[in-house]
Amino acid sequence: MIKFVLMVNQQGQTRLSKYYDPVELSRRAALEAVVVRCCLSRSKHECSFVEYNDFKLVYRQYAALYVVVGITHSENELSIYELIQNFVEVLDKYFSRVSELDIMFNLDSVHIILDEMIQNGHIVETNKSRILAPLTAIDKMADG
């Protein structure tokens, strides 16, 4: 099961956070700081899977952004690694080459994309067209 998804920049600033396992608000900042430090401190030659406390971290860097996913020990790391790739491809398709500013200024759209892909910590959709269908409909209504 997926516990959380984070998008952070190279300075460690969180740009997106989505939790599927309850974490107290007061503990989130500390958890994110430790998780981000753990991933950002690793070199490009090290594995993108990290054991951390009672869960595993799977992360991937795209340009100036890192996508970090916290998962249970029973979850397959490679499927999550591919999920991250798919998530970024969907973002690229929607934003025409996604950037950190796209994430910051269109956070609601990014959450819709993530909600279409993951529900209750489980992957429910990977088809890019189906993932983008609700946003396409919203954009048509806004334009029309």
The other form holds:
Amino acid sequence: MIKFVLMVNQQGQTRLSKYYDPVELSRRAALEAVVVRCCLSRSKHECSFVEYNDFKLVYRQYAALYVVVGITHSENELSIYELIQNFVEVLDKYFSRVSELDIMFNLDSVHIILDEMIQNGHIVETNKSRILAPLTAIDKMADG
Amino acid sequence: MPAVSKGDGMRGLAVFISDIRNCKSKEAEVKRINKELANIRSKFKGDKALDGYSKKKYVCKLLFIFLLGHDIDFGHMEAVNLLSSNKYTEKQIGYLFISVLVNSNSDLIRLINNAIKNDLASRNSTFMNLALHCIANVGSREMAEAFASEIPRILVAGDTMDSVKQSAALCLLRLNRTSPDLIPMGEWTARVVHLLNDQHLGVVTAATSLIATLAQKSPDEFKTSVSLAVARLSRIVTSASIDLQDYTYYFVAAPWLSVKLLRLLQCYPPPEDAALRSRLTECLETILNKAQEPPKSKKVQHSNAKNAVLFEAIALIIHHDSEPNLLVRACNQLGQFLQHRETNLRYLALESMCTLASSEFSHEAVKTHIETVISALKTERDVSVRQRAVDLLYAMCDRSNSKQIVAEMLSYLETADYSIREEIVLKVAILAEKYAVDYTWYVDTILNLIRIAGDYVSEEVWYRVIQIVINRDDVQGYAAKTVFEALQAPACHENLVKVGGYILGEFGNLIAGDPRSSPLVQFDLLHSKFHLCSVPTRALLLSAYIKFINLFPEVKGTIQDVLRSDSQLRNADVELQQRAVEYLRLSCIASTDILATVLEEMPPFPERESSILAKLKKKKGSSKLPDLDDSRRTVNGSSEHAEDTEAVNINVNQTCRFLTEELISTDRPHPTSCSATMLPTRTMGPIHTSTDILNLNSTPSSGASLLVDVFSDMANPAPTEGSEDHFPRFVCKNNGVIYENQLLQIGLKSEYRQNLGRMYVFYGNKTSTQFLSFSTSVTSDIVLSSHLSVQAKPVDPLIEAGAQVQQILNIECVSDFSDAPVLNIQFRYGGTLQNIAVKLPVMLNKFFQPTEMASQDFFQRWKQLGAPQQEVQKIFKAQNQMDTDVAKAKLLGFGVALLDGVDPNPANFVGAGIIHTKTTQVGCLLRLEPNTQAQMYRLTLRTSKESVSQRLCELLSEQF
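Starting from the form predicted alone, produce the coordinates for the form predicted together with its partner chain.
Whole complex next, starting from this chain.
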């Protein structure tokens, strides 16, 4: 299962974090710092999966932004790797060319999108238009 | 898509975020945040009622601040208020805040539950989804109790919207994880299985996750899911991609769902029904075929998605391990990936091939890739890939290629990354032993190992080489010669000195005929290393010297001179000094016959599983919660190393004695005639009160029961169900039955010393049938695991009818704690999986060391600990008859020393002790005053730490 999803920038600042296993607040910062260091220090030649303690990190870099997903060993790495891509594509579709700022200013929308895709550490929806359905509904309400 | 304006209309929020972004320093950021927090706080506290919009804005800000890593201790109430708003956006923010910030034991849960209940009843699918997400995210016990019956109903109801079904499935999964007892299997399970047939792929995706998890726990309930999953999978893999348009990802049909279905199938053995089986085989073949077809898109996403499915299919093929044809095809496919230009694929291929190597059908096929794997070890630029290559070499090793693989691993070790060195050392040691045709090769390999990577050679490795040399006559002479040569090196690793000292002490006579390695030369060589070694090694060398006196009477004088020197006889270290004194006396007064008997060659060790293998298994099989506390992860990343050596070093300060304890199997009584060890201190009578870690004198009440009859010891009250009841009985004793049902009896015997403990757990099979797949794990919650570490040694997966197996747990108290770890036991009895959880009686007081002190000292310290938070007092009614002797025994069992004549009232008890934890020691004083007339006790505890006083008082007050 998926343990957490993080979005961090190259300066190591967390832009989004979502935990599916309870982690104490005090430990989150430490965990995020280690995870970021782990991914930032790796070069392009190295593979996108890193073993960390008893779970694995799957990460993908988009310009200055990293998306890092912590998973248990039983999870399929490549499917998670593509899940990240799918997630970013959804964000891209919604924000039309997503940037770090979009994520910061619209944290609630990003959370809605993530909640539609992953619940309780499992993938629930991968269809882009269905993922965006609730947000579209909200925007309609706001317009109307 | 509507254009989204930055900040979505909430200007205040946008300004705040921009401000934060513009902060030049961390201090400025903190300052800005504190200002904002103060502002929000005053708004929330103000008299003016806030409208929904403002509440939403402020809650949003809090969320943002939280994300920056600041604790948010208010605003929860406002968020809860938002839940009852009718506006979707406000409700949504409320739920978001609660999902992210409210932990499961918040006292707001009741209010939140109320809001959830309303939303679930609203029949508005978006509201229902929000509510279900919230349950899935928070998932507390109270929530589970409130909604456990409701959610399965929503999930299987015919008129539920698809998206609600999805949320309900995942919500149920969460509740099943946190409170499985509240979700009984029932009529709904059959209907859940049929969701696999649902028209909507989103629903199928969610249902597959749910079923796969539930099926692991109760496979029989969900057996029917196999045929449905195969059918569904077959439809996906054979479909033209346009059929599933919305779920097609870069021309791959529903990749995530396929992966999940394949994973679900891995919960079961291959289908027995022939038609179903051939349909599944067909699917798997199709997936393998697709890998060979030209890609439908050049995009990497296409091939990744395709390969995700492929790897999962290969995992299923390996899991079934029944179709040789498929296994070999899988192996060939992975072989192609080994040379792929994508690092990710090479990594995954190595990993996957590792499991493939263990199948008899494909082992040979895997072996053909040995050259590629070796070159990966040499050329890969990524340490994690190299690590996988090492794993694979280990897995593919057999008699035919062991020499090549061991040689390659040894040469890689010279340049290997620090983080994986220890593991490679273990692997080389295991392979060398397992495939040794002649043991001279084995000895050479291990000595090379010590030479190349001495620091990473753990105790187990060199213990093992000694076990083997002692047990095999044919290699002893060679071993002596080889270590002698190795020791000639001007700088050699201390581990080599240990091995050398031990082996020459035992078998030096075998090479003494050669003038180049005459007794005196051997002794001088060993002694030249003496001063550079640590105390434990020196102690071992002293033992080797006394053995020399027996082997070579001609060097007796020289050795006696060495023992007699001030640096030995007056050594500051008590162990060295004691050895020197004892050995010197022994050599002076004992006759040759006595010497020969006392210092006879070590008897062979009982055959048993290699402790190295056990260690490697432990390294690999850790599945405790992630230890996110990184203070111990050192720069070179070899924290495992540090931890493991601590676990091993349970008694390392007992030096040589410890060595023999490890060598002689700890799980059976020491042979009484074992006179000829390297530790004469043991045979020379009770000089040390603590010669044997198996005989810690901490349990006056339980008598000296042998390990074997630990059960007969408590035949008295037939214990029934409920392990909780037994738990308190273990506060003042260490042995007994902790759990018993119709099938299984679990007995414990434990010993503690300072902050370390060892618990022997005995699992007795009471039935006339075998227990299969027997496995255990010890779990602690996050808080506890940072205070107490419990390492379980592996346990036999099979318990014969009527038999008993033993497991050893090593325990270390890091700092004071109050909860107890849980032992989870799982086994298969007559086809059904049994799960048992037992709270292990590891309490803080186990780490007591009794302290005797005079009455004057006692009062002085009592006064020093006079601060109000240091004292805890409790007055309570006696539960049992008030008997002085019983109370005394209990207090001694609790771990304190009883001090006589301190309290003016002789009826009162006064005790003292020290709690040892790794980080600190906490001195404890206690006083127990019985009042027989009122049948009451008053218990007063004073310690230097409040939490310790509290916990000890809790524990002890329930014993009377």
